[in-house]
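Have a look below at one chain only, the form predicted alone, in structure tokens format.
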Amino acid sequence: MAHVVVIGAGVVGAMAALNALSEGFEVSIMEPATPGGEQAASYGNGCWLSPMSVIPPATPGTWKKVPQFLADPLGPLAVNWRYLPRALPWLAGYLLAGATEARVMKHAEAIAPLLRGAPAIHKAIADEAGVGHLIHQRGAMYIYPNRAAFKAEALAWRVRRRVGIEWREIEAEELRQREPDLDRRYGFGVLVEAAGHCTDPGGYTAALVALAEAKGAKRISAAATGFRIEGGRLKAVRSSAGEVPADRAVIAAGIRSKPLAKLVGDNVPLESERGYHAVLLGDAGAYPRTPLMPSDGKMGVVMTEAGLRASGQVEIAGIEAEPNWKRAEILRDHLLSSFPGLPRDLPADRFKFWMGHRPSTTDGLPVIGASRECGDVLHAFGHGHTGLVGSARTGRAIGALLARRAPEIDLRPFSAARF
């Protein structure tokens, strides 16, 4: 039986491992930290299972705001000027990828099949893992002050429509009925009923890894450092605990994937889009009935198992810089302003802040497929803002590639060769 080593126990790695097992492979999961732990992007994301997340992070005109990004360290997208020399090549590609509507459309057409139907797929997997209660299929809603603010984002919604995303427009009166705790400054909503959410992404990831172990996968508590390749074939994965014999490997190590990919011939422009969240722990009495994204906050707001979570912000500062907790405080303050029924005298320990690393490529698309120098080593990383929602079909694609079958979706847009 061929042995597959999956490098990384985030949600993408967990899905890859489960699909490798279903294809009849012996599987080991190599991960130095706790699956679903607070160190992982899979723990702290925005919780959305959003088939509508087809718009690249940068869109036409974003480049004009670069001076603002540099000047405002607390804006929704900020660039640490000290880190700018290192980030500049990545940032240039990031801005170029969405510089025209045609490029935004190309991005959407590529990624839409990866995200389509994701809530139902996740629900089935979560049920098998015994955590079906964590996956909900109640839609998600973008909220605006008025219809004019919605129309200001016409390009994004036009592109979504072209790739099959449907929505329902919610006028002020219905919005009040649906979201009675929401501040009255919001008077218009766009409900995407095909969306879902996960109320504990970290717990979900841990459950998926546990399911893989129950099916026979072995856990290796080590960090991958490289590969031993002989005659073009993989022989072993090198790690901090020594060599692990392997016939195949999957690089699913999130932000730590770049140096591993380079060892097998792929120089992927991967950068951390540092994201933050703030959670109001427990029940404060005011909350959204549906996951929301306020247009003025550029954040996702979801009621989770732990409490009310606001997630967002993009900070380009590398993986070594200390967190700037003022960015999490902005999310907290926006949460309080969006739900005026929340108490204003909450003690500091009622809020929990987190910062993590979205592994993002310049064009916002993940890297999925065989490496350049060894077909036995597969890539499954770089999902940026779509790691949770895109993980299920990514895992299925990896399973198909391991079995030498054609995947259910076109993986050509995700090839590392595009760089």
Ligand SMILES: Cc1cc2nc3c(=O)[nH]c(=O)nc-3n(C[C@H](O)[C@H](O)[C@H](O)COP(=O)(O)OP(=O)(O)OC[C@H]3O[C@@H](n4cnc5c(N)ncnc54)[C@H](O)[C@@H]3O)c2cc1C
Second form
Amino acid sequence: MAHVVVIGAGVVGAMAALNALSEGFEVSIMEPATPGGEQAASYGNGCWLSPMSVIPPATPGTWKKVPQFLADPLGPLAVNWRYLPRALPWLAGYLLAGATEARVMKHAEAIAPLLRGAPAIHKAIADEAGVGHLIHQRGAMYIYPNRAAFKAEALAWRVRRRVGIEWREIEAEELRQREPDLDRRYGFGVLVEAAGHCTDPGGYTAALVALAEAKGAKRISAAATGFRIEGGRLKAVRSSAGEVPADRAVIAAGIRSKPLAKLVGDNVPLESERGYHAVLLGDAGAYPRTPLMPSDGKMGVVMTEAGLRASGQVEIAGIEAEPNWKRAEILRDHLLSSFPGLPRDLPADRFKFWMGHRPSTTDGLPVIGASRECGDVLHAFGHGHTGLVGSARTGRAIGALLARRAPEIDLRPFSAARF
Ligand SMILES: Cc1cc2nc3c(=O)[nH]c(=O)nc-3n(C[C@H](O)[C@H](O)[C@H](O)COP(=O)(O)OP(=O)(O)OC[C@H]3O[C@@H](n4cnc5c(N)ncnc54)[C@H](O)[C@@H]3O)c2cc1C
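Starting from the form predicted alone above, please write out the structure of the form predicted together with this ligand.
Time for the whole complex; same chain goes first.
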């Protein structure tokens, strides 16, 4: 039986491993840390399983705000001055990728099939892993002060419509009924019923890895460092624990995938869009009934197993810089202002802050497919803002590629060769 080593046990690696098992491979999961642990983006994300996340992070006009990104270290998108020289080429590509409506449309058309129907796929897998209660399919809502603010985002919604996303517009009164705890400054909602959410993405990831192990996958506690390739065929994955013989490998190491991909010929422009979360631990009495995205905060607000979580922010500062916890405080303060019923005198230890790395390519699309120099080494990384939702179909695509079957969606936009 051919042996596949999956590198990285975030949600993407976990899904790749499960699909490799379904295709009849012997599977090892190589991960130096805890699967779904705090080092992984899969732990702390916004919990959204959102088929409508088809808009790239930079849209037409975003480039005009670059001076603002540099001047305001606490703005929703900030670039660290000291890191700017290193980030510049990536940043230029990132801004260009969404610079026109046609480019936004191209992005949406590429990614929509990867996200379509994802909540139901997640639900089925979560049920099998015994954690079905973590996946909900109740929709998600964008909230605005009024209809005019919604119309200001017309381009995004126009593009969503063109790729088949449907929504329901919610007027103030219905919004109050649906979200009785929400601050009255929001008077308009856009509900996407096809969306879902996961109330503990780290726990979900851990459960997927446990399911893979129950199905026979082996865990290797090590960090991959390279590959031994002879005559164009993979012979082994090199790691901190020595060489592991392998016939195939899947690079799914999130932000740390870049150096591994380079070793197999693909110089992918991958940068960390550092993001944060603040969780108000426990039940504080006020909460959203549906996952919410406030237009004035650009963050995901979701009730999770641990408590009320706000996640968001984009900070370009590399993977080594210390977290700037003021960013998590912004998320916390937004939570408090959005839910006036929350107590004002909560002790600091009721809040948990986290920072993690979105593994982001310049064009906001993941890298899925064979590497340039060795067809036995597959890429499955670079999912940026949509790795939780996109992991389910990415896993299926990896399964198909391993089995040398045609994948169910067009993977050409995700080829590493596009860079
Ligand atoms: C604030 C924030 C909010 C987000 N919100 C959402 C959302 O609402 N919905 C959504 O779909 N997505 C969201 N995302 C994005 C999503 O979290 C990521 O795209 C996704 O988790 C990436 O998964 P991954 O498995 O590729 O990487 P990770 O989860 O980072 O996992 C990579 C794993 O690889 C391991 N690893 C690293 N180096 C090596 C090595 N050399 N060898 C072996 N293993 C290695 C790491 O330890 C880690 O466990 C958000 C991200 C952030 C930061």
